[in-house]
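Just the one chain here, the form predicted alone, laid out as structure tokens.
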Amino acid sequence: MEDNIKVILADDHQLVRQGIRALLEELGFIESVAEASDGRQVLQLLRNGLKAQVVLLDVEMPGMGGIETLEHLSRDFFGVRAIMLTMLNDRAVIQRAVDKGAKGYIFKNASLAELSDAISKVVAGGTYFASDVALALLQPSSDAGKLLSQLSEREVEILKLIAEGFSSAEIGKKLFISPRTVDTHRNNLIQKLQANGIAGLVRFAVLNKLV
């Protein structure tokens, strides 16, 4: 169990938590180390020393919801990655979640394969957003064409791969360049697109239908 990916489940419905936990146990390489009914319990578990790599967060929970929990996770628990697992398909909520540091956003009706893929990619340093999270909801920014015109073909290629959740090492292997070169391109993209880190790059790519 030592090498398993350790996950905290946060949802205010016990039956939902039990169902998700049962699904995760089928995968064999993921260990549900704790459950919480709201964000405060998640933070308390981590402050008490519980080790986890991923928190699966519902958006709407009494006490402390998922978005507010994200703010604390990003500030106080840098190594813990959050995936929003919800039925809430609202463009404003999705954008806030990405802005606050969510590394993934998927729906509760996702398949076990998609949930597994999301957790694996996020733990590897990437991101995972369900294909219909924002494509049909959010409109591209008015100056998107101008911003895109500033990018080279290689930068657009790397932007797409970042948005698909690949890490610098994975992108480097795909494009036969070093991870350091990928990081340089990524930093250039952040500057050119005036993005708020990787989350901003992912949002830009999604909004402008690059993925």
Given for the second form:
Protein chains: 2
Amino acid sequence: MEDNIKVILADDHQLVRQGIRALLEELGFIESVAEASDGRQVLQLLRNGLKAQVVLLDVEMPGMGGIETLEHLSRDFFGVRAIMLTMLNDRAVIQRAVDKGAKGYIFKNASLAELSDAISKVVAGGTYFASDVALALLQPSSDAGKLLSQLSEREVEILKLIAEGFSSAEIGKKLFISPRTVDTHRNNLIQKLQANGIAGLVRFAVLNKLV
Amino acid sequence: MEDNIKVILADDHQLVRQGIRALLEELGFIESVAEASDGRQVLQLLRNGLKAQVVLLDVEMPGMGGIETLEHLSRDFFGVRAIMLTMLNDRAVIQRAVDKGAKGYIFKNASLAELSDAISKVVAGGTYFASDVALALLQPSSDAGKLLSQLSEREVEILKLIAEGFSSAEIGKKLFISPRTVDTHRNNLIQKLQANGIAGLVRFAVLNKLV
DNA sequence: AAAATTCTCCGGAATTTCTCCTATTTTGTT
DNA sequence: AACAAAATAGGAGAAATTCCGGAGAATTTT
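For comparison with the form predicted alone, produce the structure of the form predicted together with the DNA.
Every component of the complex follows; first up is the chain already shown.
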């Protein structure tokens, strides 16, 4: 039909593509006009004149992945909106996807209703992000958490103060220890966190909401 | 009924409370057992033995606001789950709410379906965040954006390098300018951003995703 | 209980970096 | 051309960091 929403489905697993396609067709107002197993194919399809309003993009694909595809899409096919459909809930990935122009981000365990919702919203010019996206963004990243747990209490205490901008001397006064001790802790922190320098420590502290 | 979901509604505007209450009752499986116009009342109700699984909390309320209420809830009434229902989409507010134990965050322009969804998910032990929450978290905060726009290109450039841990000397070398010039820029940055010291600059840069 | 590890603590000296104050040049705007 | 804003820079003292080192106390392992 004419006023159906036309989507391209990009995922490197055929079964996933077929499954999602079947679901979409059930909805009645969405037409899966093409499938692609990587980003390059998506771009090829569009260059060949295929019309579509939405691309459902997996992030992990051999060849050209979803993020890279986004760059090309926003440059060459501005009108085509991309929704990421993936299993990755890594904060950096989400951030990058949105920075590169993704209008939506949902997970592969989403319900059909949610997928439908996302497509509708995005086609209407809006955005859609799964509930879990917010959760991923709000919670400290796990690997940073590991690093944090390797620090002693004293180190965490000092890390906080460093991130608040206090010098060794000032921290020493606060904690009734020698500034040299603070230095040692600071250096140990830099070691443990593989931070390069004090700025790295502050960055870590901020990212982990210690301050 | 017995197995209805029991919610307490906290908002300082009576009309809002009544409206939402009416909507909830329509759903059939949710029972609005009480209303409160601020956090203190919520706690009072619970202390008096009122049973409820969910509290819908506005953030802005006279007296005890939503965030403060969350602290008391998680301390004294652990089983009661809180969902923020507000107009605020400020990143800091969202972050604080979740840090203090909110299980959900939705906006007052949400549909009944969404509200219902949120309550169901949360009662089932999950979480629910409106799509716009993710959006708010992903986009640079507006007031920080204002500050950022007050900086010259050069200043932003130098801010980034500072946040990456380079000293004035190193930055000077990179940019082919005198370290003193970098000093000046740095000091101007501290002034403009009202950051206290270099750590403050790094913090700003990190929070605004310059690095 | 002994050993090993980790945490916490501290100092001196050399080096680097920051802080302040002031001032010139360049750029952009009306 | 006049003016404002941004970018540039020097010098000197104060402050902070780095880099060596060592050592007692607490915790964990053996």
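Rigid core (definition): largest C-alpha set, two forms, superposition within 1.5 Å. Keep in mind the model is a prediction, meaning the values are calculated, not measured. Residue numbers count along the first chain shown, from 1.
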Please state whether L50 has a C-alpha shift of 2 Å or more between the two forms, with the rigid core used for the fit.
no
Answer yes if the CA of I8 moves 2 Å or more between the two forms after aligning the rigid core, and no otherwise.
no
Core fit, then G19 C-alpha moves 2 Å or more between the two forms:
no
Taking the rigid core as fixed, quantify in angstrom how much the C-alpha of S178 shifts between the two forms.
63.2
